[in-house]
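Consider the single chain below, provided in structure tokens and representing the form predicted alone.
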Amino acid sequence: METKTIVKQKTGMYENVMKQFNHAADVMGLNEGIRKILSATNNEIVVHFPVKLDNGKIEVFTGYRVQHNNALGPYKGGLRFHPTVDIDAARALAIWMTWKSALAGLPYGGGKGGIQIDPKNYSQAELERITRRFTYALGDNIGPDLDIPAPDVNTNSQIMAWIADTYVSTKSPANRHNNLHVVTGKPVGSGGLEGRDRATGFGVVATIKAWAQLKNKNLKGKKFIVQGFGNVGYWAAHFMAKEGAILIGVQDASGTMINNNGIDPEALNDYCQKNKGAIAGFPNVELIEAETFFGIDCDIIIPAALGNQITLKNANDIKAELIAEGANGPTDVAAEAILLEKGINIIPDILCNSGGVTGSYYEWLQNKRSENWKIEDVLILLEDKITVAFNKTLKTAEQYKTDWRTSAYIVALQRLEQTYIERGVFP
């Protein structure tokens, strides 16, 4: 049978953000001012730069970096290699960096950007150079200490390398080491954290476990689908595999598998990295319709690859109990008022994918502080503060008679509420 690929939704996001963050102001009551600052980015960066190609040809790429609100600390989020991106995209997903920073308790501000391209289109030697140029475009709007991107939607470890290279090039000899935490994400070798590949993932696989334990109910034998099997994917299944739960449904934008024996996520990450990341192909599954994967009959959904995937469309086909949000902004508002009504927790990105910037920070820390930690001790402070915010997250849900998402966005603007009324609005 012939599959289709995952819908790529270029729009809705920007509107979705602010559509929830407008009704979680108005359910705490925020105070009018900071709701102004606060709904709109601090800068938002393009740039235009050309690279030499293999073949000779100079081609001119667009990149973005959009630095949403700093109150809490220097800008933090990813940069994604994707045709998506776009300044809105990179609005919307620094908003969304805003308030995750917040509601985890860190010391970071939002920002997010990238650059409007289809990797796979470019050779390795192509990638380095427009990684390269894109950096050195960007100058000093990026820092250690103003700006610190980090990997996102085609982006990875050795990317993040190439940016803290080019940018320590051009800073004085002396002062190379101090500004190679100017991204996160870096290959453990260059300054990398120990387990950062795993943290989101991770933290996806922390908040389900919290949300087992509230609700009495063990993750063993419980049946869990996977939408993207990238980085967050493949760990977020690895760690629920762990748990004793079965995947048996996976989609990616190469095809839709189902398998309700069971998938084997070594297996099938084994097989992606031997197929350019690619599911398709993947033997002893059954090919199904990309329009019916979130119909599977499964527990868990884990969507995890790009944003606004569960619409109008497809929201009455769903019938698991959870949605963990891995991805940013896959659930569009209209779709959530449907699955809230079916009675569907849905534990919101902004919570459930906090351990990639949260295991950001501790990389960040690490290198400050010109240190070398171990994954075990990483992994125990990430699940601690997901822990910590997952019950922030339900407490206030109780104060405001609201739902997750919500009471989700209150603890993050509380908290930057505070901060503004306490240091007063310059001058």
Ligand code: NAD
The other form holds:
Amino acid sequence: METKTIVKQKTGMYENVMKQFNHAADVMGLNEGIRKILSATNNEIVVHFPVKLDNGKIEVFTGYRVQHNNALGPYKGGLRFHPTVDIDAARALAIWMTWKSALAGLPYGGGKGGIQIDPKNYSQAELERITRRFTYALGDNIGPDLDIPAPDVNTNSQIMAWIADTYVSTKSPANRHNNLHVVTGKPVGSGGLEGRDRATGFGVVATIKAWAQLKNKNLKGKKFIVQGFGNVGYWAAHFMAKEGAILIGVQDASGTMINNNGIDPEALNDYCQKNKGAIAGFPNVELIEAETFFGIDCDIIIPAALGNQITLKNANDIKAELIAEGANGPTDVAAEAILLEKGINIIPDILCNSGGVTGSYYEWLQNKRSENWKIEDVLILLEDKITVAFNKTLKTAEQYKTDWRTSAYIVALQRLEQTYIERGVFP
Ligand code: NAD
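Moving from the form predicted alone, what structure would you give for the form predicted in complex with nicotinamide-adenine-dinucleotide?
Everything in the complex follows now, all chains and molecules, and the chain you saw is the first one.
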């Protein structure tokens, strides 16, 4: 039997999210008991499961699902297939989901998980078997009213379709179609929502538009860079280009490129589709050192890849006036202090990328009601909801005289605090 050991660095995201939480709890004076409840995760599921590879050998994989809190509704959050997935990363990402759902006013709690693999090492058939066996191993720990996964790094609508199919196939046939909303981000033909594919990137740009309006700025001609050119990065670039902004730099796992005259997001996306999702080799760009990326002379930075990318190593180099956090946890606490000191605005992840979970919520509702929603309606609803959360965050920042991340946390924590105070703690 073969096992694969993945050598990886600790990401530090858990320490980051807890520092952010404790700071916001101090600023707002969060009830002590509720602070204790929210400091812990409710459930942490680790599964080891075997899968037969194409060469006939068996490999054992490790999967995680952390369920942080469900005071407001079922656990909700993505599944990530990446070598950095471990219990700490799943905890941090699950905790962020609780704040994100609460801030967006959704009837959800927070969960997150994934498998510690590099999907590039597996064929499509192997990935299907890994996904299905992981879903089977999670068993009744997920469910449409219990815990609802969604796409994240290296997981897409195809993977969500396999999860939905495995889940419903292992339940009674009588309930088959009542269970499709066990997962969101499915392909449209399998109960997915039109517009869910672009919901996160669309939401990122909706927050940037709200910021521009607040600052009396025009996005036309603004230069921006994007780290990560997957689901979130591409769609954010697409909607920024629609506003007349110019994409001048892109970084992904395969390379770092710049062109001050502009990079066409559509041409780059077409290229990536034919190049296993990688930007490397795209023509008419200059290649630069990876470490210099965030220091590119531009107006707006959209991190849309992994956590802890903006750190003490590069915060001082940043020249942009705005960082719009498409990714979860891209800026660490130490770097944020420097950026705020420099007067750089940060639209925090739990607000900036909440279009994803909001789109997922509409898909879940669509499935529960056996309806088919239209993309135009979805995008209007999304923009409205995200603008409400943006305005609440601004108002709370003024009230508490604090930064936007802390105020976004306060809005979320106030909602959770109120729920616990009203309902009490069982028994
Ligand atoms: P994706 O798998 O579609 O794309 C990830 C991108 O990041 C790829 O372009 C990849 O090459 C790049 N990347 C990976 N490692 C990198 C590295 N070391 N340096 C630079 N780039 C690197 O994933 P996604 O769904 O677009 O998610 C991106 C981020 O957005 C994640 O932080 C995720 O948690 C967050 N997010 C996603 C959604 C969603 O709906 N998909 C919603 C909210 C937040």
